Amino acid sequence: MKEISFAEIVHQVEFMCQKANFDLGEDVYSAFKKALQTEKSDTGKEILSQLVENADIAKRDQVPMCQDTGTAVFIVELGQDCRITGGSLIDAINEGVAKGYSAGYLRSSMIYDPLNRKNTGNNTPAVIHIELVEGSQLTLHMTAKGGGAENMSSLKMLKPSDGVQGIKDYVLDVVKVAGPNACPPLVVGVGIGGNFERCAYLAKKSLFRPIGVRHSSKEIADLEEELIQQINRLGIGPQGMGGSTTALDVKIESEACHIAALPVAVNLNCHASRHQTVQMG
């Protein structure tokens, strides 16, 4: 049985909040300096290259890239022979995310209650998946979720008559729909299956999954190219001022359903794809 104390997480994910929203990521950089090359409006290009700017300050000077500093969100995978000591995993997370947002100077988002609209003053609490797996290794996978491209997101229950061109429909739709209020390029995130809340996740967890990183399964990773293609043909482009760059990339995660159902979640990610992973134990 391996154990990882409480005051070690609390340090690691003090450390994820603040490179996270400083540190923009190999990946999402790379994707930054591609679209560059393939962007067909001056407009778009000028955009794509003062975002990689944007994110050369943020590094260099450890400051946000952007304003809004997100949700943390986490996906945990918990190994069965981890045990943590010296208190909860959820409040050692939460612990971590107060540290690391009042000492990295980063917005406070989060608020106690929809209705009161009353700020928590440290950005939590998280919002925290536990995924239980094999080993006795900890695994935090954590993501700063923006506010404005969060809001842009959808999901619906279409009938599996729909088929395959019924989600890519509804995905189209769901771009179209966001313009330039969700900030593009965008990481377009879908989840295809499981149930009413169970696709939702499977959208969000598909936006851990690096840039350019296709899924395992041919059928799937061939629908998220044909997706990539679709997406940019609309015009839309960096920051909605017109050009052929809407998404950086489309990642799509599915899973078994009910044989009356096609649950669909779209989650939309802005340009600042902000994530990390640590590996405890």
The other form holds:
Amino acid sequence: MKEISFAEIVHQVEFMCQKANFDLGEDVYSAFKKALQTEKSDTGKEILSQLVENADIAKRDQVPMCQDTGTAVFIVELGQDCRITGGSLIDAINEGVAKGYSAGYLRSSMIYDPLNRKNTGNNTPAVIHIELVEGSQLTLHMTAKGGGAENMSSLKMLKPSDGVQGIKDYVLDVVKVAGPNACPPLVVGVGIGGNFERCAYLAKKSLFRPIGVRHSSKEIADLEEELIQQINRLGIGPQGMGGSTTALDVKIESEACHIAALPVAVNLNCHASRHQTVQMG
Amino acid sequence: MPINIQLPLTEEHVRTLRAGDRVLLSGTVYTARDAAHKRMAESIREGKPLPVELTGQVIYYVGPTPARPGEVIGSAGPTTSERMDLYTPALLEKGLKGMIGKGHRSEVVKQSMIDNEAVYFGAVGGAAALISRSIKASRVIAYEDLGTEAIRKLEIENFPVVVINDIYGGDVYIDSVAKFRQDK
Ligand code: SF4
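Beyond the form predicted alone, can we have the form predicted together with the partner chain?
After this comes the whole thing, all chains and molecules, with the earlier chain placed first.
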């Protein structure tokens, strides 16, 4: 049985929250550079070069790349032979978020209650998903998920007869409706299968896979490629101001589902695709 | 080449700007987002004075990150404008000439911009660290209790925007997108 202390988790989470907001991942950064070569619109090119410059400033000065420093979302892989000492895992993550957001001068965007809408002041609570896995390690995957793109996300219970074409049409529809609001260029996360709530989770989880890395199944990987092509033909472009770079990538995760069901969820991520992973134990 | 504009916006500025123009704004703008808009709309409804005289002014939809000691402002990129749509026509009727944000506006707002001769500018969502470099001064002037949502007076210099909606019905999100569309 491996032991990991509350304090160590707090410390790691604090670090992840800041790093996610200051240092844009290399995958996203090189996707910007690549898009600069292919973008057809002059305004689109100008926007992409502003995004490169923005990422450079954020990293150099250690300031948030976007003012919406997001909801802190965690996918935790907890080894079943790993024990947390000195307090609960959930409390440790939340304490780390509170510390990281306050010390990093990151914006608190969380409210206690969707109806009274009072800000909690330290960006807690985090959204935490825990998956129990084999082994004794604790792996924390974190994303700072912006509100603009999250607000344009969508889920639909398709009919099995809608098939792959139905899935493609729906994904394209969601991207079209989002237009400029989700801050394209986007990373489009798609969940297929599971049930109502699993499907949304799959879509979110897919966004944790780095840009450019295809799904291990050939069938899904081909669908990802096809959707990238189709989305980039929509003309939406950087910031929705027209152009050929609408999606930097499309990610799909799928799972077993009921004979009567074909749930599809589309979780949009903006270009501020901020992910961090830390492994402990 | 971008067009340089010294604020406040004049009628002439507004009449010459066309959807798609790249513009560098300099001068004073006021920040306001959801909560501040709600309060201003309430004041207008109750016949109370607004904290800012809006004639010729530009409102920037932003909720910045906290400034570090010694910094003018934290990261300060645009937020999604459509959340302000419900309150916007009343402000345009009070003389507001420009808005900076990101994303679609409602048909009602677009019509009100045409009727009141006002323009909507798009800033690059997510380019918040870069945008902050063109903000030279920031002071909270109203609704301080709203925190990041308080009304700030900003002095900006060469703040990069694109005209999204002009007073002639032009709309970049429709017109430019149609130009680059290849699926039909
Ligand atoms: S959608 Fe993303 S890039 Fe746009 S404002 Fe929100 S967090 Fe920033």
